[in-house]
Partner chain sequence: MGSFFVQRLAQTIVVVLAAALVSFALFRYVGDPVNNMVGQAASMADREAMRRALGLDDPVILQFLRFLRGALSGDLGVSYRFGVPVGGLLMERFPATLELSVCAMLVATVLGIPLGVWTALHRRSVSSHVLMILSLIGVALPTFLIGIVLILVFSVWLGWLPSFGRGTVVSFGSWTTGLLTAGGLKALVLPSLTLGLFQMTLILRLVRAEMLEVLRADYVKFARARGLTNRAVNYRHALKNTLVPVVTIIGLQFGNVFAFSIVVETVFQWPGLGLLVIQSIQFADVPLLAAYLVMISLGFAALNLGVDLLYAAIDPRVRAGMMSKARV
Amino acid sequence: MSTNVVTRPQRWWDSDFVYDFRHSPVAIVATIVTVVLIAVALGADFVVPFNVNDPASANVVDARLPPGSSGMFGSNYLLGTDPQGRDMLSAVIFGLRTSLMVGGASVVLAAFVGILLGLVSGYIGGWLDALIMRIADVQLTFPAILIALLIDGISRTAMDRATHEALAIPVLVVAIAATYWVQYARTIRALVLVERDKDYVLAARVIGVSPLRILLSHICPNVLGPIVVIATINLALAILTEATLSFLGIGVPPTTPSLGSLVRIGNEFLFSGDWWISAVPGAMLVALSLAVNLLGDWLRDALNPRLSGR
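Please render the chain's structure by itself; use the form predicted alone.
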């Protein structure tokens, strides 16, 4: 007599989540594009033809060459060169890594602060809950870019120029994270308000489990589902915010390529006919943001039974 044993990989493959993914061409394409771009960014040191972080790679003789050109010394530039004679393909890949690094770190920091404040606000309640939520309400009245500009301005005033340039990326991460923690805090707080009165939490209180352990071991695992969706969508927003700040000249240091700073440099030569200097990093920024946004939209629908129709 044979028995049908369903293995864990098979159960995972037959789950509703994977089924929805396999039948969603948009989600598949968005995932492939996102994974490829992240892999290229992480392996930038190994895939780029030129190390644009090395000043020796710049050759002003080959400056502003159009895509497909060959340099004076035989170097081939698939996507052309920038005004410093740097290879645009290499600069865009290094810029992609910088933008992803800043965006990812900002999302992690914003999620950590937002989850912590949301757990405390929802579980403890009282005046502390009111204080945190009023701060969140005030935060929502200001545009994200304005808060980032304010933090960057304060850091420039408090530090000398050399120190600020050395800490420019950490300051930028904090500035972007300060604009997005509210979404995590409000979402977690609403979920904790529902979970804290359920039987398993009340039973843990009766047997004397500490509030910290209840939050970390009982409530937190049951409220983190929506955070994945918020983090995915916020990653695209954080990358766009970094690009906006770098385009304005207050983001990453001038010596560090990012997608926003590359677009800003190209914008100065756009009317001279050198369209590729801004168009190439701009196209990369659009592709990355669109892929992450589409992936986040699909995750929101797939993880919400009411939206997915199940």
The other form holds:
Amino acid sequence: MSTNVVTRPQRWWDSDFVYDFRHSPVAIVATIVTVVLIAVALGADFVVPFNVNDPASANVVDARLPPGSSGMFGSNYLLGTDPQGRDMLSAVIFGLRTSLMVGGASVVLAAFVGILLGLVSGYIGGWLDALIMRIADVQLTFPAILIALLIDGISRTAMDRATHEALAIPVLVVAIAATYWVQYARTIRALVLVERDKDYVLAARVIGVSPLRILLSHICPNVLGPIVVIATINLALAILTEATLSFLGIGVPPTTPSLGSLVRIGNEFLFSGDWWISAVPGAMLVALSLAVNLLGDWLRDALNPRLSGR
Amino acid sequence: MGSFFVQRLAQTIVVVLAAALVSFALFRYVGDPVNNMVGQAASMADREAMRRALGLDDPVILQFLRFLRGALSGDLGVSYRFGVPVGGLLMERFPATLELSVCAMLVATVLGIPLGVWTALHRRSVSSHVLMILSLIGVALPTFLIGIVLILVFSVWLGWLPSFGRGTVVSFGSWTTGLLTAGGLKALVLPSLTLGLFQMTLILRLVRAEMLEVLRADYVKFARARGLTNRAVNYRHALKNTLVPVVTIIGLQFGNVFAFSIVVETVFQWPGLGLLVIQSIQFADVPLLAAYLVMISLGFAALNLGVDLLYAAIDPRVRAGMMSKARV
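Go ahead and give the structure of the form predicted together with the partner chain, now that the form predicted alone is out.
Below is the entire complex, every chain and molecule, led by the chain shown above.
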């Protein structure tokens, strides 16, 4: 019964990473906000006070009520109502779900494509590598928002209205993902170039493991670390891109509430003094993007060995 | 240097050709060009004649070459929505966007550099901490929200500044400017502030980081040892060396400012290229979108080529690096 035995949870608790986290109020708050927002978005159907997707819940007599007011039939609207008399709080929670869903899906897609191309580019090399990296170079000379806007805009013009209505969200996800794959590809490629000539890869090759197997089960696990950081920072950017495109009216279809499209609706009522219709989704968007951004910044610093022991 | 230039030029040409190809495909295959031109009453024979007259039954490669020739001579088709040549439309809108972008960059520089210097020199003061936190929030704030908040405060609540349009503009031939009238200047304030704010936070943080670095350098210590005043050390020695990367960033960020002007123009209904392209997407105005695509790719390719060459011309180290990279 020695008291010096360090249990596994104890070791985890004392690790640099967790120690850093426990001593960074910013990281703790950012994590809590992010987790709460994701939980609320996932459980949207259970937490919203009003089901705004149901037309019956809209009460035109209660339209554009300021925050904290009660409606004609005694409903309490904590954050006010929109032009159709729907509860803002509920609309914003559904909007949050759309924004997180589109943002998350585009990050996953961008990471998947980027990692795949990075692995191929770094391990196989040759003209394929040259081609992929030239495309990446060229893409980096254009601003991300412009690329997303043009991909989204062109596919919107190229499809007829009904097809586009049905495909709007997948198109949006692809457009956003297409702007962010480069970072993953470049990072992975650089790491693969280092790993490729290490002894364990050589050993695997000598005993006749297939190149695909070497890539996926030997090299891949060793190069995925930095992806977490890139993905977190990208999530904040992807959410902002989705919000911007939806605000411009070329993102999610008008029938789907997202944080950006809600701000767009509110924008039309700004001059009647109904500030909350755009302010509520706007504030939610800022909270979400700020929390994810700060979390990403902290992760980058915490996982960067060069910065440890500051 | 020569091989680097040739490689960059080739890359630029490929990019522009790819954009032209997408643009041509849009033009040719989205909707039927003949249907868009003739009335409902046109007979099949008329349509066929028109198709032949337009050269739509030629081989595709020939049509693409004709499209390129047209694009090079400024003929990019007629807008579905406005019924006038798109080249003229784009040119008409260009001054508004350029004016907005330049003013935004000016706002960002004029505010960003002094604030950056301040936060570097007074690193531990409360004001610096507040500024750094604000600049962090600035990164997370989407541009359109900044615009909406500014409109709400300065147009709706205070009523000081206009919230849409360019105000009164003066025209010189085909060029229009709002810089010469009071109304035009007032209309420019909120949009350029909105567009410039993000760039300002970027410049602020860059200047701060560079300045802190430079202040640790030996020549600054020596300048202090020589008994120069703080003012001379900070501004004549330190600041001057901080500004080189700042100038570079301003050049590189111009493309970004141009892209985000699309958002700002929509918020403020600013009659520039960005508002035009958003409307052309919403109205499926294919010729206009196609022409914009060609124009923007040409513009960006030229901008990047220019920045690269300028860079290589200024800094011999970059030149050496680029040459070794070009050989790989």
